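Next comes just one chain, in structure tokens: the form predicted alone.
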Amino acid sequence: MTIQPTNSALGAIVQDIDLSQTRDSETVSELQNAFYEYSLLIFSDQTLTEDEQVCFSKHFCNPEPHPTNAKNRGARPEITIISNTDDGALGNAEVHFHADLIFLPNPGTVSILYCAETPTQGGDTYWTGNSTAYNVLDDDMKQRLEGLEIAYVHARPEYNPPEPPRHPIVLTHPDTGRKSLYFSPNHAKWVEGLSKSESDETITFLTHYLTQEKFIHCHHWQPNDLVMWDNRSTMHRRDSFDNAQRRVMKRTQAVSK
């Protein structure tokens, strides 16, 4: 196995690992270390049922349902379809930056996402490196920004808890202790305790700071393609593509306890 960075401001490649097998305890602790020092994992040419990509995923988290989309699953209840056929959700349409299910009190931590099909043009996956976004800001922006909260609302009403959580804009991660910009500019309304004019001004610095290109890394998707990041390091957004061509991905999800 061999585990290549990128020339982002996040991800690795990881070659020459088979994971429809059963991984040794070494193999998952270096795997493990690379996920939450890069925060985004990208294998190529795996061939992966349900079973196997539930299994995988132990490794990094404990997959359960998607929390508010029951219809679109696999086989397996961890599994959600992510495609435009008649099977999945999201279709063909672009998807803005976000982070998962931030707009539930117990957010979405590691998504890990297999392609099983995909267009030839359009679709591809862009992520932001939110760790390395915090570590170069100015010392006054980051004090600034210290303690404060934004609520979340999804677009669709039904998604939504009775009131919105509220979530820090400075996270620190749980099992690293590295700090990171957590943010979702496709969900966030207000940032708590500010006036209307403070809290747009912090919303809008947000959304156009973390999506400089110097943050982003881009995928484009292969069928056999699997990759995995962590929710509270990263936002992702996706392009849009021909509704005549078929993409179709599996998902697995943790969320927060």
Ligand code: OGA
Second form
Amino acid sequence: MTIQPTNSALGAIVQDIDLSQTRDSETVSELQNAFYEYSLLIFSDQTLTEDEQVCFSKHFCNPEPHPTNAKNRGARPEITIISNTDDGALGNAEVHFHADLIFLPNPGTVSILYCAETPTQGGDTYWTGNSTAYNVLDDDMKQRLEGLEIAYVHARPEYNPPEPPRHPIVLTHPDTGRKSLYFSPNHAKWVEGLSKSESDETITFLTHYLTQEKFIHCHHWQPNDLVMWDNRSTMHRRDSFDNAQRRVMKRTQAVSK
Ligand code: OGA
Ligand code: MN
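Next up, the form predicted together with N-oxalylglycine, please; the one we just looked at was the form predicted alone.
Then the entire complex follows, led off by the chain already shown.
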């Protein structure tokens, strides 16, 4: 197995490994360390059944059925279909920058997308490196953001808990102890305890700061790619694509406890 960091603010490409096979504990801990180090791992040429994807996911998290989407399940309940076909979620539209399930009190941790079919154009996915972005923030701004929390709401009312959850902007990763900017422009409503104008200003700052080109890694999908990311230290968005073509992904995810 080889693990090659990308030239971006996050991510590594992992080669010479067959994810359908059982792995020894040394390989598993190498993969776990790389995942914590780079927040985004990219594999290609994988052939995986749903069982095998769930089994692989368990090295990094406890995959569970999607907490808000029960309609787009695979044959295994832990699998969610992300596609523009009848049985899938998200259609063909652009999806703006977000962190998965941040609108829940127990938000998303690890998400894993396995690609079955891709359009010839569009549908690329982009991730931001939020711990790199935190590290290079000036000390004054680090101090201003420390201790602040943001309230998050999903656009679909039926997905939301009775009260919007508040999550810290400066998040210390529970497994690595590293700090990152935990944020989702798509769902951020207000910064707790600030005036409306200060709150809006903070949300606008985070949105522009984190989505700068220098913090982004883009992935152009091929069938049989598998990409996994850590929602506590990244955000992601994806391009729209032509609905006359098919894009089909199988997803596993976990939420915090
Ligand atoms: C997701 C998601 C983006 C994509 O599954 O959480 O945002 O590229 N998918 O389909
Ligand atoms: Mn997502």
